[in-house]
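Here you get one chain, nothing else, as structure tokens; it is the form predicted on its own.
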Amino acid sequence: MNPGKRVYIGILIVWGTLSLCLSGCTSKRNPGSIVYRLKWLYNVSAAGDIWAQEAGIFKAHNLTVDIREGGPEQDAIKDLELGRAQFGVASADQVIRAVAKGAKVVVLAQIFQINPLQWIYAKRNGLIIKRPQDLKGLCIGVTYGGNDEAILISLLRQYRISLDDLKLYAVHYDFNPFWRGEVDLWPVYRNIEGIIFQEKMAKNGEQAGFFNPSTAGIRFVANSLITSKKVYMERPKMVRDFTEAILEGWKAAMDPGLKSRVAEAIHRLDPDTPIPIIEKQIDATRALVIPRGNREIGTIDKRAWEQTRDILLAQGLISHRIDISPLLAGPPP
């Protein structure tokens, strides 16, 4: 389980502020619908998917879509391979590891341009982290075996920082070590629990800071839209229409003018997260999803995928180097 999942589950347990909504999405399930498996539970990281359903974008593309939650027991790639879903969401490390073991999947779009997995800290006693060297002497929370460990190890190697220069703390479900100041930095999803941590800290009179590994050159790709190679080859029009609908949903969901309506749609599926929090989560998500320059939402960053593969290979998380190019197919022409 990656650190984002563990931290998120902990928040559900400790605060009860996020939802374990197990109901269906806004479409009724029926045997003829397209099954779309999310990476995680209904929340702001699925804003564009939820809005594509809510706003009738799928319907406008003549698609009937059954959006299903992901989670520890719901693997999108496995569902694609078993024919239980036609589309899914997975991070690059999940895709690359699966392909290294023989999975036949392709990437249609990259939703997050910046990985939301970051570290939060309190700006107390003059602490401001602007560069990796600022981590020296600090205690950093890390989920052993999770993506945050892979990212941190890659960062330390790139900047030649020894593990002896800092202290690592094994992250579990108990957040008290962070609140007591025993751990300086704690891994969070910047756009989800990062907002909740930030709000809690503000109520305690503290200002939150975030250390974003991508600003130090570590680009570890997060949520991307995928399908099986079989579906891609046999149903190109459906794949193209679905990809267009998803990206249209994300473009609309990131429109500031629609923020309140999108937040309400998310809240219906994630009722335990207050709408004002969801609105702040949308703002944070926008900064992670919209590419810089004139690139479109969903643009695949090949170099970032290659870097993700190289990180996995260097740390022995895949056994051999794989060619990234065939995976990054994009929608059929």
The other form holds:
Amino acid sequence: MNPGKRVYIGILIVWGTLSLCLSGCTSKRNPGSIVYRLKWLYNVSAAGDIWAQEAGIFKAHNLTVDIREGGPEQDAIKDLELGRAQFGVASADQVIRAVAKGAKVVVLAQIFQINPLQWIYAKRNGLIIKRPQDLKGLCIGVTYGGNDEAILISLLRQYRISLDDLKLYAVHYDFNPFWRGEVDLWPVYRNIEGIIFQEKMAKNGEQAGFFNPSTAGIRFVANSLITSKKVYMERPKMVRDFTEAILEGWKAAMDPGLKSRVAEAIHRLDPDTPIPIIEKQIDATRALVIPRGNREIGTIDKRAWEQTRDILLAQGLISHRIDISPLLAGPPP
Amino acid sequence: MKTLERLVQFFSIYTVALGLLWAVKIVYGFSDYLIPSPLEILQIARQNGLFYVEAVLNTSAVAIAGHMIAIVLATAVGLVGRLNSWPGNLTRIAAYNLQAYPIVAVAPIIFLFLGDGLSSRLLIAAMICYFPLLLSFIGIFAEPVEEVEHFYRITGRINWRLELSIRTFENLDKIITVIVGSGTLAMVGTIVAEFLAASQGIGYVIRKALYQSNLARILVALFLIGLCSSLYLSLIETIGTWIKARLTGE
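Can I get the form predicted in complex with the partner chain as well, since the one above is the form predicted on its own?
Below, the chain from earlier opens the complete complex, with every other chain and molecule after it.
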């Protein structure tokens, strides 16, 4: 065999091997399916979405849905704009920030009525936090740039608490400063890490307390179902069916009678979290998702959205005031 | 001249990349949320420029210190690694095996023991550029330059210092290239450390910007990182050229 042929064959083998390897790296999508980008990884905060898939609710609505995990680098709004997804989950601050910069998205439903972002603390030495003033003198963990920073700053401003009255600690992935007692309050998602931390503290004979900013009047809207204006205008039936399916999924997932089955479904996608913990997480999620009074799951709380916008505006996180009303479209009639 | 050349290269690449990004934005009609407008980038640069410059200088200082530590360590360990006795063999095996571990996976352990301060950033910066330096140094110090060493060996005048001097001198270009290349790694290592857990530096600024999906801030940060890297790398090249000129008498 001449050297030229050998080189060509070599290139072909390398190319073939690389193609085979890389073919497994691309995300598969069924033709005609809807891509739904979650805000975070599979966990209890997507209980209704997971249940809608597992229980065949999407199928019953003649929808083929490809649920994809989110994460810090996976922004549902960007996916919508790029046409990589038709629906997504985003928090109100993400949506408002994006709309303020010209993104064309609409909100179909508000999944969480209470923001799950709260602060956990150990009820030791008589420490009980009932009102924002109780935070004075404590060391509070905060993720700079995160939602918790915006919420905390807003809370401190509203209650005229100076930053000098407390100590802030920059939170990273390492929880040890909290366990070592160097930080008194640590930001957690009440329904996810909140439960895990609570269990761990109980094992060590400590009682966990939660400081919930919404009890102090700070309503900062969390996970909401969104789509692009284009999809909303061009495919209203699909948008309506999808919203109905998601809300059905959430209603069923929050039904105490289905708790163990929903927990199993979540566990299949999140095998690192044991089923008994997921069941407790579901209970905690129920309190955050089901609205008070006779309102339905998914009800959009316009005043809370306006407050979220005002918080972002006051902290310079958006450059100008936007009108919230056209954004909160809800499902098409 | 080399500094100017590097800066021109960097500015050209950055401008072309930004131009492409804006071309895509215009063609596809993307919003400012997806790709920021030139005006927004300028606004961010004006409002936060000084803070970002401070952050990138902080990062550069840590990266340079980490790089220096890595060079000293790699030279010392490389000298042991060139030996044919058991300490040399052990050093080589350890170096080849340890360099396979991704630093990002080890970083949480470092942060656990050293906290999120300067020491962690310094250690990660040093570690990320240490192994490529070490492997190159072992290779250079252990590889005989036969055409020169042969004479001294035959005449019985060879000793380890002379052997090292010959190998260093003959491979000076290679050593400078490796040190310049590892300088980039030191910068990357420091930024990774800051991104993961620190509360200072440009990596930390990028992490905050990512939380807020603010690409304009990231682009400003990238510009400053590129600028500092180019200046630092050209400084090492200049020092290398100066050392070479002094040694060769050119």
